[in-house]
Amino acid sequence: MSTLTLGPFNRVEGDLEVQLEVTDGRVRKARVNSPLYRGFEQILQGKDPRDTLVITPRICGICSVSQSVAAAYALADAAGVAMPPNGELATNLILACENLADHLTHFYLFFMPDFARPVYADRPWYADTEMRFRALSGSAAGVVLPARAHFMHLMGLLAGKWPHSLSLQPGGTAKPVQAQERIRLLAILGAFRRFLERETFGDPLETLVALDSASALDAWAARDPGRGDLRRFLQIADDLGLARLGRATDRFMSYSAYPSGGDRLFRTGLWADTGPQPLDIASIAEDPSHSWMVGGDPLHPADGVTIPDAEKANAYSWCKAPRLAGGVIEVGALARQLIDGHPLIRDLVSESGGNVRNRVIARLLELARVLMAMEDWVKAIAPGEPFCEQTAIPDEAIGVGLVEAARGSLGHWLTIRRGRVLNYQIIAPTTWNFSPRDAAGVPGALEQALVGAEVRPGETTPVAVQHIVRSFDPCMVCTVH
């Protein structure tokens, strides 16, 4: 046997380090370490509540909006109001673009990359993948950057600035949308769901979004093999056998996403036992036994400390071990997707579980999902309407706020006493992913998916890990926050 420690990894958001014992060229354990501490959450504890909208986004500069809309939703919890059907539409659609950028930002500048490294250079698919995805100078770098900003114009018009917007508020957005501003982000929708129809899918998102077994999938990639970079990672994917890479526990969560009228874009629930359950929300807690933090048994958040012990027995991270019912949780796009019980997402884990190749497939889906979601939901503001719900804020009051980030379920857990906030905690998609083993010696979902993996000879960061840990998209600044 012997050990590798990896660690920093490059495109990752945040410090990370993996220890790995292996054996005979594979992985047999597998130990996932957050090696920073920040201290948000005491950092929040005596404020005024209104200051979380402020302090919580500076958390993460990638997903910031997904912070501002989980504090919003933790304090109009607290003050019992609701939005006004303009104000859930525009907070989707500021949500919506933070997360698709985020979609798109992993796909071409952190995970492609990774197949245009020289030890992939036999492979017969190296030449095309290298020119197009090679970090910095591939051809995909190109023409992906500017269609991501021009994306990101949506969120100057709604939210004002990104990252760390005060546009979201508990009550709706302080940004009200005129008719002609409808247009313009009309046009910006447009102008993005050409760039994906014509370099990331090769067909309509309507045609994508249709796909509904493992099997069709097969089928349209093998129409037109090379039209599309879904295209291309497929063949990639089925020539490494990333279908067989990264499985973790087959336990997924989403909180549900995007509110509108009383409905929502994607559902609620657990998926367990190769099937779907009802979401029990009161059953989440976490467990700080090898975490540097004080503490022995797993509390509920809205009952949960954070408090730095440095000096901890047994602990080697500074994430805490978050747990459903007592059980290992994965996050993210293949959960929403597979929850909300889209046909193509339910066989392939039926197939194969959950692996690096469907995470990847579930967060392309989403893209297109999503986007017309997007233009559905621009269409149905009415200009001159309210945005927004003023309110105070009670002295004494508990609130919850639970949203999808695009890496996968956020919550944040907010008690306010004579006015200010008594405590605060947060539990973000990377903690459930990345979390370290709890009180009975199980290890989280990262450090389950990477047991098998292969160490080549030589190797010192094994691409194969490194598939795996991309596939999870870690944001190591929000896991300890």
Given for the second form:
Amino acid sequence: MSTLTLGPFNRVEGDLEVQLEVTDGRVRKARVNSPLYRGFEQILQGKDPRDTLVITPRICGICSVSQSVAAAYALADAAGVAMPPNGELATNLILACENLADHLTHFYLFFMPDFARPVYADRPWYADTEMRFRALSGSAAGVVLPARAHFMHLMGLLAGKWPHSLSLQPGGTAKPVQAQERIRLLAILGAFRRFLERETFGDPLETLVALDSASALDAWAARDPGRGDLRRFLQIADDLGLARLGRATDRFMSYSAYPSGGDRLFRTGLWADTGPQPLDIASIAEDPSHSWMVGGDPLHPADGVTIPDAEKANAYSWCKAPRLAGGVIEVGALARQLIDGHPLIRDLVSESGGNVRNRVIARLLELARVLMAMEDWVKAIAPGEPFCEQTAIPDEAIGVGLVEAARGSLGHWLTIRRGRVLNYQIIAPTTWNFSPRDAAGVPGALEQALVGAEVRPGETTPVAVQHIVRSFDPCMVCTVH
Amino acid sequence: MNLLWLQSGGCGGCTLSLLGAEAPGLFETLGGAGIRVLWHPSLSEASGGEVLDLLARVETGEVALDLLCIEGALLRGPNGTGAFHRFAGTRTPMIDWVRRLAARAHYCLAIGTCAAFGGVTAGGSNPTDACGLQFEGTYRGGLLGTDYRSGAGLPVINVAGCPTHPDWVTETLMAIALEGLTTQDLDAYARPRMYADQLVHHGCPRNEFYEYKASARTPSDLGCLMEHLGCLGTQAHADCNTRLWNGSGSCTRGGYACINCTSPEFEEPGHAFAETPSLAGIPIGLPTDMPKAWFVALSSLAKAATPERLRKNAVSDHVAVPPTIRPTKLR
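Switch over from the form predicted alone to the form predicted together with its partner chain, please.
Following is the full complex, with the preceding chain placed first.
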């Protein structure tokens, strides 16, 4: 047996270290460490509750708006206020823009460059992949960064700037959309659609969204091999067996996403024992037993405590271990699409569970599905109608804000006493996926997913491990906040 | 020129903001200025041991370090150990890595307000004992100390902002690479004067409302955000309303107050961010370079003269009263 410490682990957001025990060329045990702690939950204590709208987005520069929306929802819950239709639509558009930009950045800049590594020089797809996806200089970066920047002009219009906008408010958005701006938004979405259809999918979004089974996906990929980057990825995934890599617990969760007029674009729920089940938020608890945090027993986040203890025995991460009814959960685009019931994702997961290939496919499918919804939301905006309800925050209240960030389920739990924040607890998506062990010694989702990964002779930072880690698109600054 | 980028106690937002650089894009801009990225944690291929080997060669001087960019605050806690952030793959606190590498850097840049002054990471009770590279809030010192000078003889260049605008970073890097930078190019907080000699107020589309003190009352109102909603645009050093963000945006264009995020200690304004503290109806924080008596006199006069159009539009979320159409020709 040998041990490996992997770090710095780049092309993930924030700081990550992975420790592996390796036997016979396979990972036998993994420990995932988040080595950076900033203490946002402590910083928030004693603040004016409205200031959470300024502070919590700064937990994360990659899912800043998701944090804003969770804070706004928590304040709205505490104040008992609802958004007018325009406020819901604008909030959805801003959140969707961030989520899709994240999916795009992840695929092109964070995930795919690993297949351009020299270790794959003998594969038939290597020459093409190396030219397209090589880090910093591949041809994809040259078209993706401008497309991303142009897409994020939506943020300039609707949110003032990104990241760290203050336009997301409990009662709606602070930026009313004027008639001319609504038309401009359609132009921005149209340009991004054309980019995706030309570069990423090589087909209309509708074609991709209509794929309803693994065999339909295979047939689509085979029909025009090499057209679009998704087909390129599928060819690589097939050759390297990425559907057999990185399986975790196969228990998935989604808080639901994008409310609009009493309905939601994506459903809420839990997926366990190969079927959908109702989700009981009350059964969430955070276990600090292996975290550099004071405390032992798991606590519901509404009662949670975050006090660092850098000297704690048996601890190996600043990340706490969230559990749902005591169980490990995986969150993210795959969970969202599975729970929402998209037939392609249901079929892929029933075949091979959660794995590197399926996580990436779900993310790209979401790019298509959500962009189509964004077009509808813009059309539904009614300039001249209200965007924001005025909100008075009560001096004594509790609130919870649940939202889906790109990487999965994000929750904020807020307690207000005497007009000040008494307690603020956050469980971010990567906290679920990259949690350390709990008191029973059960490893977190990534820790389980890494077991069995191949370590080639001489590898100190095994490439299979990198694929698995990045398939979750981790956001470590959110994780430990 | 070789560029090395490291992240510590921040959110990564300055890097994500930088990816939005336009006309030209980030990689074209850097390439055009002859800047080579040795390593960046979000963008480079090299991981793990490959990176540690590179850093070792930088430390010995085998690889020149022309530009060291640090993003995020420097975490000195707990109890001075730096254990709140150890550089992954090493047991070494990031503050030690930064001290060692800064000693090798020809230019050292703090990217964003966290790295410059501590920023939001140093807010509240500052649980991690966070500070900036060469400032701790408004006080000089920080991690590297008052006397630190990079190889080029400059203090740490504070490209402040939360996040920092992509152009502030690329233009500072280009200025260094193409023409060099001197202390005269930096303001009293060592921010590049290219953007810090402006005020956010300049070019604000709400200026007509400001002139007449026609003020917004609630988020989504079109009026001036200074009187009631905490806007510090008349005091904040940055060109956000003339340069714009993500195509056409800025904070005040997005409907919310400027919170002066390029400034040290912006994270603790002493009042709620979205509220303007006032005394006898006069905001306590007055516009930069404006004597209080004049402000009081002008505001009362302006309020008395506020046109009906501005008075109504200030508290509306759309143009309720359009400007009167009037012939302008001399007759």
